[in-house]
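First, one chain by itself in structure tokens, the form predicted on its own.
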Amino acid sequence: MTLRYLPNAGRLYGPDFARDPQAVYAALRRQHGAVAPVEIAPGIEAHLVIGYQAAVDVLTNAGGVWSKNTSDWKVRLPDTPEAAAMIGMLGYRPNALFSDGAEHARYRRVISDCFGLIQPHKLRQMVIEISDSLIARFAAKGEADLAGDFARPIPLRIFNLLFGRPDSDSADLIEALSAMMEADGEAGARGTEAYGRYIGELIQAKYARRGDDLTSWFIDHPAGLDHEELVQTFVLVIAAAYEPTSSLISNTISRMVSDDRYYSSLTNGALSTYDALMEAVRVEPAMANYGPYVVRHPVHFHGTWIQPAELVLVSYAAANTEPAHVPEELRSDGGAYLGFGAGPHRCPASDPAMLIAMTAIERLTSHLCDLELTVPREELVWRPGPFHRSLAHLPVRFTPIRPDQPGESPWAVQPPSSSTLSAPISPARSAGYVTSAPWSS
């Protein structure tokens, strides 16, 4: 069954969209204005909010008409592999992403409180250790794929530690999350299933033996999440922690090494890593199209009628780059962006994500000071999928460095040992990266 309640829908899938999504947004904007009909997979339709002010109105729930509960939308889905894959990303779950009001505030408080206990200076040290251990694997080769060899492993290894899981789980989790995010038919459904198994094992292990880690803190938080709420909160938190952070790192590096304003050697480059991160968040946000919503009653919104149970997605990428009448260099808003959302559902962990990305990139560029792409940036291959903007590969070359060279090197900082990572006590606790929760003492 194909719904077809939205005529002339643009496609947010396929190689053309992956190659140049901004061209698709521009065409939709010319034809439809601030809200456009799209297909996010064959037969799966949605309204895509592509205007900046329209996006702000949705995210801040202007008029009180917007809801995050997508249960009614799920009922309308056709029985196809594509629909099953989309449920992993968009189907209702009892967590902070798909709830409103007091229920949302309760779920969000757990996330904010627990992430607030991570000490930034110790998180930074963790990033340094893991980044250097990864760089040491390819530094002597003179070439690397910084997407697969660097950007993707970093957040996975960090959050495995913070959640109290062994480093050996990283590879399976990367595969599951990548398949779920790309939402590609049966592969997407299998990714969702594998991801669920990881979450279940994570929580079961911490029910049996607590540690000084995020998982235990979530379990023991005074909000008292039940088992299903815990599972679905972790589904949200780990996906939101991993995929956007890894893509933020690779997207930013790709911009820096292809633009002399940011980076050409340690001794020049007018703009900083922070500047590059801000540009990537605004122009090429890792989560390009997401933020699922429905309306509580029929609404005429920025020129488009939207009915209850029709899915609405926010295009952060399109809204952030909506053409302005003022030249970029004269804008007074500092290049306002919605890369981390806005309003009550704005990402509660944007600060740790930015710290991880900035520290990792600065370690990379401090060790390898002459990075350059092996192909022009416009020829880089992007991963398919309607939701994310993520490089499949980021091939670079550089002057090799060796362990026996003088000066600081990535071999100088010892990563957490494998024995520590598999110890019965939480690895985050043994490494001292987090501090005890007040409700656990």
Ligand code: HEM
The other form holds:
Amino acid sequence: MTLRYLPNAGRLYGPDFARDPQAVYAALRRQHGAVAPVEIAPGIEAHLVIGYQAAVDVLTNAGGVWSKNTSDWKVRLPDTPEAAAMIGMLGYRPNALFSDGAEHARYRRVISDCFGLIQPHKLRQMVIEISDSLIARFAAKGEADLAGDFARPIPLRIFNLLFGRPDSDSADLIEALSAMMEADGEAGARGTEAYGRYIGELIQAKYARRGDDLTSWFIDHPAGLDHEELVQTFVLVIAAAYEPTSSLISNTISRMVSDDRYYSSLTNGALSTYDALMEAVRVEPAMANYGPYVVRHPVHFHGTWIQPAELVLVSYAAANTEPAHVPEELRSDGGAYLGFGAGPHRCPASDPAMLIAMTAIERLTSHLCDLELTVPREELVWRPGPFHRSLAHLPVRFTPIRPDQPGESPWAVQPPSSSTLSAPISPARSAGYVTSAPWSS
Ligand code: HEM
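In place of the form predicted on its own, the structure of the form predicted together with the ligand is requested.
Time for the whole complex; same chain goes first.
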């Protein structure tokens, strides 16, 4: 793509962006309006959609000009490690995120049908048990890094069970996914490669031996995805499940423990966990800028000419916080915000994601009711990367609690045993969390 914008482009990488992305969006808004030129890595340019109405127009495919198929963009990239890392995140793949129309509907149906088999009350019970077992590990210490000790392991443990993988895989998976999301040159490209290997092994294991788990349901779904389609669907769904859910949890907790309206809610109910979640989805959406689109023909869009094969990214974070769109009062219903996207590609798993985050946070705050940050919120360290808003660490302190304290403790409910977690066929089934798919024999 042309580099005509570069002198004016905002940078979505580097420590300044990670520290204060809203300052970058505000400067871009002042200079360019609803659509701004950005670099997502050195020399790799995109149009960032930062106006709320412009974002809705793209997401709902107003005028029928928008497409998710980024194949043409990909072939024009330079042969550099930065470009390879970006291809991992943005290059066309035969899955729901990068397809349109009937192709998209087919891929998406597999995801919606399979996630629809997870019963909310059983998922909630799973989150309670896993949260309690994690809280039990640090509750007596009086301090914790709630990003590493709580928010990251929660989706990992839950989705390992649901996808039918043992917890022994976790470290490799976290490392590969983090490198991919941070999309930083060679490390990002290596992360993409390692993640591809992980997915390949996951599918091979389930080809060999099916269980009552998401992986087997995807394989056997009547839509009949072929091997490559399955691989690319898992690449999307596993990354989408682990990374943003963990960021949603830590971003929300960081708001609750640093804002009196929430802090007091831990004891007197001023604003609820749900309010905090909605505020995080609005102001710091986990998938901050990960809305890749291209146009089918040249368009003049909210003041900017966009050519086919130029990359367009919807900034959910900037659109949600556009001053003209933001009401003065915090709304409990969250308003018409875009933290889970909108239109045909809206997150198909926002309900389970919210249920997981809400249950985990309520469990945490009901056990540890005087959580406080050990540093001012402005000093928290955020992970680099153009696409996400995710805390590197969330250091807190609290009054230690012990198993022998009166009242309910995190030890009252036993987590699934490690043998259950690593059972070969159907750990989620044997723990009573899922039943079989109607299409399995
Ligand atoms: C249970 C965990 C999650 C799963 C399995 C999941 C899965 C997915 C999938 C498969 C898509 C692509 C849908 C399509 O293109 O038709 C998607 C889109 C999206 N998800 Fe999620 N997601 C999860 C959690 C989250 C969370 C926590 C957030 C942010 C708070 C989020 C934000 C989004 C957004 C913004 C999109 C739209 C992307 C676009 O417009 O291209 N997701 N999600």
